[in-house]
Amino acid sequence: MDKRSAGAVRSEDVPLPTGTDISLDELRLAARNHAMPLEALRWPITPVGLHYLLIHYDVPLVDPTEWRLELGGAVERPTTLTLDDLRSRPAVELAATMECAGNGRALLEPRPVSQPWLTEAVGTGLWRGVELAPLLAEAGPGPGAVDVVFSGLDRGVEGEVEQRYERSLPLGEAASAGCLLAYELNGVPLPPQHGFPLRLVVPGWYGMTNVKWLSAITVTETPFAGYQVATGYRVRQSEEEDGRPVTRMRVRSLMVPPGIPDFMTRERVVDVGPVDLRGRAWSGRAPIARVEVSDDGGETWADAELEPFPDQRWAWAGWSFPWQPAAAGHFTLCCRATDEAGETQPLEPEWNLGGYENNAVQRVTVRVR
């Protein structure tokens, strides 16, 4: 492998830092949310039950016959839509990779206290629904419109603020980003945990933007200052800092763990001989240009072969690499991606208060026997 660069990174195979035990509150979060097993990277479209899930509050019980979508605010023609109204409109399908903004949080040191994700908070779904842009155009945003606010039916308390789960997009982004109002996932109606009967899908953005159980779209003439935009999901170093909002997914790659696992440690075991390494890579900012693989913890790198998802810009690209371990022993496999905007995954995590956007290279410990 050609000598490129080296650096120390934390690994999901390394114990969490001393003195940062998982609390009961975090364990409760980890039990109700779930990650995608990394072996599910084998599927270009993640099976519904394996796609990652983060549910901020409770899963609402929704009667689809009573449900309505209210589109209003600073528009000339407010409208109310039923599920049948939406299904009667031209439908589109979109394969899109979705990653939690906190993916990798538990690998930071010191570890931010929240949902303790390792690297598996991701999935790629085949979403079917109606495009948002024509609906906005029909409603006719007024000349002073600046933001579009998306409100879910789920309610809770966060930061001592009682709230509906709400996120916003600038009007221009909402109208041009290819947003989808999805009512199906992988060919079936949205499951309750994925936002039945309707959710927002914003291709390329981290998962918190993709509001589930969508019930209202409101165009506003002032920037939205709700908790999930103004307080939550911001990259900052301290509580006092305003920081910047979390938006599009940073470049990232993950590897299908080779061989078989040890039950407790998840260390991988393979036999001496050729090993076909495979994985997926994605970026919300630009298409994937390159994936590299290392078998020495990031000291040296070699190019993998890219296998883009056909005609689907927003779905992860597959990659493969024929690995021939030099001998029996322990190896640390890494993969890193570079997108067409020139961003490459860092070797070391970039710490922030909320543990967001950690796209440091993955490390997989393998014992060759």
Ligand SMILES: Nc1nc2c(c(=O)[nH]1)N[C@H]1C(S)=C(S)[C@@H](COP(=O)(O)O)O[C@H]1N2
The other form holds:
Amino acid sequence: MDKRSAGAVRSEDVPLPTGTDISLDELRLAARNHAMPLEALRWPITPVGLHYLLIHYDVPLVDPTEWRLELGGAVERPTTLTLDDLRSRPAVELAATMECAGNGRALLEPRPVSQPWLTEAVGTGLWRGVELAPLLAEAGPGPGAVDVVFSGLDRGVEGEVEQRYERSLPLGEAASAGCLLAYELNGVPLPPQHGFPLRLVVPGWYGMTNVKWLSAITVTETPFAGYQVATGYRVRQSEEEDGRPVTRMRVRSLMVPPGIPDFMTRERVVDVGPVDLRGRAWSGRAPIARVEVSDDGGETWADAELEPFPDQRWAWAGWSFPWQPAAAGHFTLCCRATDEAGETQPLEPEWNLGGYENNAVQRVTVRVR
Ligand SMILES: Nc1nc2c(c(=O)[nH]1)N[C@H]1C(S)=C(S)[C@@H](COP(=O)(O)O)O[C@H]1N2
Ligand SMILES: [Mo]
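Given the form predicted alone above, what does the protein look like in the form predicted in complex with the ligand?
Once more the chain from above appears, this time first in line as the rest of the complex follows.
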């Protein structure tokens, strides 16, 4: 047995890296890009600071009085907007769950080398800002317009390509998906790490689409082929394969870890007696239809109760399950969500090169005493 796992049951059945240890490079990524501690699933809106964080390069320092948003490219009326221009437009508020496409990557075998997320790269923000669709309509995309490119102020080198962080959406999606240009999170100006002074929020899409430190929106007449669309964020088995793009979040659920944790292993310790299991579920593809719970590692399942659905399609749905452990001992708790499109979480993940879209059921090891 591997010396690090001797004598300990590890929570979430984290498979220890076989052959490849976590490198210092990955540890550095993991230390600067933090996850949401799972106990934060108790809050319907994730408090600022507990929301997960993913920053490819550096957090830019932005002077909001100097900052401008350039809206141009293949449009009839290119415009430059200040923060005050945006704030003077009608504001809308949107509760949206955001999950990193690489969430669950470190649970894949072999482990793709990148930000080593376990299960908790997710959070729900209350975003406030202006709708993208009317701004685009006012600018007037030309007849040949196909994509809308969103450019951030942050720069770096990735895959040997120097770039600013940029992602695109097909014009139809940009105009119809309920996209927001957000300047506030949970009632405060965007914190620097979440994109101050402005970020894109695309409800239902994986995190990488929600460009932070937004400074330009450019309509193009040829499909955008930037790194984060053409090379990064593609589901494929090898470098040679083109694969398919990562788009909307797959159905997933997580539970608030019950009881109290062991400091090192995170194994949960609970007392015999009724245990109130709670968690949240989301899908960027269709509303949540069902959540089930298992206490035997996914052999048998029982329905959890879904909280009355708030009028917030894009925020996760709460669920609860009164669990009666049969006796003292070890249990592997799992939860599994199904959405109205009939998609459900698999017991085992499907491997891909970048380690994206792992929505396999969560496993939480509990010791009942
Ligand atoms: N400009 C810019 N936008 C970005 C990123 C980035 O590195 N730079 N990271 C993306 C990724 S991969 C994710 S998962 C989300 C994370 O948003 P958060 O840090 O606010 O949770 O932002 C996205 N937007
Ligand atoms: Mo991400």
